[in-house]
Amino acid sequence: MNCLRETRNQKFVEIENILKILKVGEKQMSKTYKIALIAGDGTGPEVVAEGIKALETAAQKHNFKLEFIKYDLGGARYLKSGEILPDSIMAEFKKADAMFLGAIGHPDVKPGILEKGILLRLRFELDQYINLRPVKLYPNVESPLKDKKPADIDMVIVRENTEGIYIGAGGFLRKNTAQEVATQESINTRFGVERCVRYAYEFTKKRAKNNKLTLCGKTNVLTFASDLWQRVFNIVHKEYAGIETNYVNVDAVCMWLVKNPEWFDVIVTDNLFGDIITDLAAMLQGGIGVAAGGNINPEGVSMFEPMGGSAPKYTGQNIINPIAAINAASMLLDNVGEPKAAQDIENAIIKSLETGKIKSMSAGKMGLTTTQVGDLVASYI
């Protein structure tokens, strides 16, 4: 009997050890990601840190690694050597599994120049063709609209984000003279409209809140594009029964998200009408303190950024609201394929806001550092 408990006793011993050797391989195994960040202009490299650190935290909890390959793209390059966006550099991009941008601008720096020459050519080249705006209101976050709660606000944009006024076509005639003209053409392709149709027509069943696509557009005035738009959105629509779908005016939208925003569930336009419309969604959430969206290749590189702009004049004061780039962060995890560790970082968020020890979204309101509100998120990790 005892020799039996003893080669029992020695089977278990044997087990554990398997198990402990398992457990060492699987750590060893560990994913690694490889993020380009750029950090950028003004507040960018404070919001980043923030962001990184909730990244960091969340990473070591479910058992992955990131390696940040750090780049110093932005006014400061510019003005220094000129540069604005190497090709080098690009093809570096490329082989990353997601990119993290602090922001771009620099007041010394003549406005499109940044912009134009590195997130437009970001989004081109990199073909980032979809720019998805999450739009959350979470607790204890005022809102503009009295008597909206978190339940009222949440929805998601998606726009289109490679074609459309921003491709840069069209130029001047006669410029500088009396007959002077000016043109700006939108250029919206079969190919551009329907993959973006697509992606939300797919995130829509994904989301399985409201199984709600509205198609933002301006069909009584911009009759060619906008037919293209409504044409392809109800053809597709055909392999998506179980979503309900409508279109929207896209000055009606802006209208109905002020007074009805609980309406919407997730809304796909176009690129100049989206440009807009997450703006006005921003505001309705919190503020750009709290809005965050991504650039996204859902077959290559994809970029997420905080949506507050480099806020030059709050640069080195440690006191702008770094809940946006934390977002940002959030969304870059899900999109490479942690979506458990994406989410403990939002839930983070909302258990942070929860405390009230943040008193406000606006920098220098907000009652503790920009630090010490990353410090808190990350302790809710």
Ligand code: IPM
Second form
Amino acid sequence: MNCLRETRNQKFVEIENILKILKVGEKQMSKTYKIALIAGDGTGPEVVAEGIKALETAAQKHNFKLEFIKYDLGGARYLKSGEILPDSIMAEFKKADAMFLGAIGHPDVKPGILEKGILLRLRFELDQYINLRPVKLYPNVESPLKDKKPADIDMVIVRENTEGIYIGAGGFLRKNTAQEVATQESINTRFGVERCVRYAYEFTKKRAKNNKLTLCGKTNVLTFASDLWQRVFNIVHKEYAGIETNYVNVDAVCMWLVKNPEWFDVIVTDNLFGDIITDLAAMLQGGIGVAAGGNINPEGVSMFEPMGGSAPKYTGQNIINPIAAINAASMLLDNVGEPKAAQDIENAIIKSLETGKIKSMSAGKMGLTTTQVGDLVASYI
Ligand code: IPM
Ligand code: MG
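What's the form predicted in complex with 3-isopropylmalic acid like, now that we've got the form predicted on its own?
Time for the whole complex; same chain goes first.
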């Protein structure tokens, strides 16, 4: 009996040793992340190329690998074949580690088709329920706010990304008649609001800047939707004793963002208000040449993008600012679990700006080409 136990123990030790060896091997073998790439329309491919440059440089430095899988989607494909987003591609996105998007939008495609058919469909079907928008004024970047310094403009906006007025509830009655009725409803579920609010509290805690979370709504008019948001916000607050909270109506948020941006640390808000205040905030940080965002499913596949559109008039000229796309690349790496590499990219952007070689954030006024800005950033990674 004893003898039997001893041989069994011996076997256990052997198996454990083998497992240890396997684990060490796994650590030494570099990880590969599968990145779905939608360069998209207009200047999308040009800025994405510089994002990839930064990603590859950071990957080499931090010993991981990236596998880019290209998907040809956007206005050009739609005009050629009538295809917007085939289901087979949708299924492949679900298997990626992250997605990197350039820009979608074509002057010959009616507004709404690509936005709804690609961008919103991706957000909804991949359940990317958070739209994360860091707003940071970098050194040597001109803000339209006079007297505001980088220390004054440093906040993050957490926007709900799968509900609200974006859901597409509503319709027409008696369309094209004098009695026409058009409705567009904002749908807010307890589940959807709560997961967004929780994400915002958790994010504020991890960010550990001022530990302050602002709820942006419109409780004085939207006495149903904003009421739900406020109640959920207050209930979840009980689990976050260290976080200071306040509530500001969306119109007042616009006012304070311009007057006293330094008051904000993290702002949480619904889909439509988030859409509006993030564009305002993007301008404070120097414009869409710098601003990046993430469409995040904390339990699934997330997508990162520069905030600017496809800017068709600048296409092919090598003059568009790639910093927003490089910033998006940094957010992507943070999301897949490479925070050091992500930080390296952001630090490289800051160092590049500190050189003073990039004269402006606007297309055609940078004093450098798109490629040269990408090279400069890569050189500091
Ligand atoms: C954004 C954009 C989109 C939105 C458009 C392109 C549908 O403005 O990501 O903020 O409204 O969400
Ligand atoms: Mg927007």
